[in-house]
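Read the single chain below, which is given as structure tokens and is the form predicted alone.
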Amino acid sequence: MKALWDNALDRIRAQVSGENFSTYFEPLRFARVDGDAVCLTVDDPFFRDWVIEHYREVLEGAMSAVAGRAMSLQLDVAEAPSAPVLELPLPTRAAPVDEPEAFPLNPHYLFDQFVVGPNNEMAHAASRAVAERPARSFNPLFIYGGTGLGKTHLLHAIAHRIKAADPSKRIVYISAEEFTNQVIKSIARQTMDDFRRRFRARCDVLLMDDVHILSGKERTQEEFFHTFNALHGAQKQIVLTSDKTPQEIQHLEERLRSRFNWGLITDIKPPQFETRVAIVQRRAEREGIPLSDEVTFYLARLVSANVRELEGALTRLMAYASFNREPVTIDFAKRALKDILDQRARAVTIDSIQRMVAEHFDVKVADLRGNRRLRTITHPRSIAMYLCRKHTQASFPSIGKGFGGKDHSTVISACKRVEQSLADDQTLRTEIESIERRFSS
């Protein structure tokens, strides 16, 4: 029987990255075939349940394919293995993590490259800070925002400008996801104390982007928790972004939470139109693209809420115009990005605001669209009605069929109470802010 488990291994080993295969894969062991169930086993409980989480298809489909029926997975958590569980090829001694193939760096992000406007100058001026004093200025500081507003830029950015300062600084950039795997990594091959080391004695600036990733994962938030106490107490600087604040973060330990508010926190908006007006032009004067203020200015109202996508679609535009040896004119522009402007009008629509909405509020979409009168419900149904009308070309009739068949002034009156209480009220304004940076995720 252990040869059908051999077999899938075989396949999986073709379907993933020799990365993924020695990392979630090998550390598995083949107990028994019980029925149509393949037990394996493994040594730790939050490895098992990573193991389940995102990869049970793989193995199911994998060992229903060599059985040539379906076969489903069990995997428990062996009681005390008698030997050690493979031989993984270690490596005699971990790479520092600032050396340059550790801790890779863009060279385009850097501070003089960086767009300054309304949404971004104090997140921009918090990083300068950081980067000129380490640790002196603002630690933690907390970036939060949109995805692709330039948040990743900063933290290479503050990076690059130590490292020039201090050529010796021993410096960590790492996003939460790969943390979360070397966590795992560490387990299954039984190296944590390296791990540890690593993150905590070697390291005296720490990086980390999109932290709330680490949402859920409770052992992988117990070794950050210990990792930031370490570095914080040590006066190692620590910078982490996010795309919600500290609050909004769910299933996130609260003793994170109060170490993240130790600092300083500041939120990255979409850029305005003159800054995306100057985002465009920069660009392309870096790539040496000549661009007419008409093709500049188009390009700035097609693309709003995030600075990543308007550098693709230049990128995208440029190409076009070389494979087809045009001229880039307005005309030109609007047929190459055609299927952006298709692709936008799609995107954000009354049946995917009202789940954006839901799943902030922890409500049910047909609550939404229901006629309860909760003000658990009654809240967040305004705020929906408020962000359709606002992001949507819909009608007000329209908005209200979307939402059960409401009459058009109950939408009219939703949206206008929320307008008028966004002026005095600031956790109105954050609780829309917060789903507005989901339109851009």
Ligand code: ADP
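Since we're looking at a predicted model, the values are computed, not measured. Positions refer to the first chain, counted from 1. Superpose the two forms; the largest set of C-alphas matching within 1.5 Å is the rigid core. What changes on going to the form predicted in complex with the named molecule:
The rigid-core alignment places the CA of Glu287 less than 2 Å apart between these two forms.
When the rigid core is held fixed, the Cα atom of Gln250 travels less than 2 angstroms between these two forms.
Annotation: Cα of Asn371 displaced by at least 2 Å between these two forms, core superposition.
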Given for the second form:
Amino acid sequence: MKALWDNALDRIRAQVSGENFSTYFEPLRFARVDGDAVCLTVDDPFFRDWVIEHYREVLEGAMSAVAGRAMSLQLDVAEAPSAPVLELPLPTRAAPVDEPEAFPLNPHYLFDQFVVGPNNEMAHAASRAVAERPARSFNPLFIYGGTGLGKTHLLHAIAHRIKAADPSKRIVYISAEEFTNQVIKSIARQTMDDFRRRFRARCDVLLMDDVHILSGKERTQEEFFHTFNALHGAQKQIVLTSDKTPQEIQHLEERLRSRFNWGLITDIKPPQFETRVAIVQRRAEREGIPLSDEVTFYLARLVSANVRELEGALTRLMAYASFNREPVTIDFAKRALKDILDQRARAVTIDSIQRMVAEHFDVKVADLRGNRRLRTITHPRSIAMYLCRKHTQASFPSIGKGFGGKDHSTVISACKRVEQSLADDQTLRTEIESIERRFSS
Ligand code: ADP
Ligand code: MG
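Same protein, different form: I have the form predicted alone, so give me the form predicted in complex with the named molecule.
In what comes next, the whole complex appears, and the chain from above leads the way.
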């Protein structure tokens, strides 16, 4: 009977990306077959709901195909596994709650204020799960994505929610940069013991923002490694954000990288048009400023890179409107945002794309512009051409010119090739996404 499940898994492995497979399917455990139902178990109710909502069809399809008859999925939450609880003599409730709030939280960064779309659905759901059941869902939760996409917002929302449910919980929100500064200060002042108490013993939830900046900071990484172990071992929740996946962070100790992979890794992508519209509407409502649909759509179409820019544009518009006492018409919006437009047109150019692609693949810009036919060069070159087409207003001939005077047909076929491969090449997608994340930073 288990063979049925193993075979079904093999089919699914061929259908979904490797990342999805290891995140959603590997944790499922076969329990038994009960008539037409295949019963599986999983440790976490959040996980169960997520899998049922998103992968029921995939699972039932694969199981039915293997069994040769219609099978249905029954997914249960396993009895709480008796995880070894490390009893630490921690003064929880009696702890002085009067410690000054060293890391003030933004009062607007709440779950209620966070607009959920396909781009951030998983990160949002996982953050909520962690906030509702700290250290009982995923530990650590690792959220990555480009700048201005809501990572810090989610971290603060988790903090607000946990505090609201239990004010005695000691939550430490800190950026990796600030953590680094504190390590340095503590070494200089020889107050490392205080530092350790603060982050290891007097902390119930650690929310660390932008861990990618730990790259190359060996002493801080070591300190963080021990902090991580102490907290994780004592079943304290850890949530991390980063602009890269753990694999992509360079100069990171292997033991930290592997710990980042222990829990759930989830990404936030740039929002699609509909989500951007919803964000503008939500924000305009909060500020009590009526915006016509026309202007809302205009904004959402104009600014697509990230939410911070979108909010920036909106704020700008509001400031102009109140200053000039003019109603916000579409023409007014175009005038008010003109220099944002100009500025943006300048920011992403053929040159800057070539530089970023060259950096990413560790090749020379001159090679991208040249004619060498080595695959290690033609591959980045095609990607660079594709990105120029996607992110600048340049025509095929002028892109060709920017690449050392190549014919427009060369550019067209490079773009086509990349587009076609994108459909089923997950590695290529990841590569391109990671280069695009550089644009907005
Ligand atoms: P990051 O930490 O990923 O760079 P932030 O969390 O600072 O991004 O978000 C930038 C701004 O965009 C913040 O003002 C945040 O409130 C807002 N924002 C981002 N995503 C959303 C969203 N899905 N819904 C509402 N506001 C959002
Ligand atoms: Mg941030």
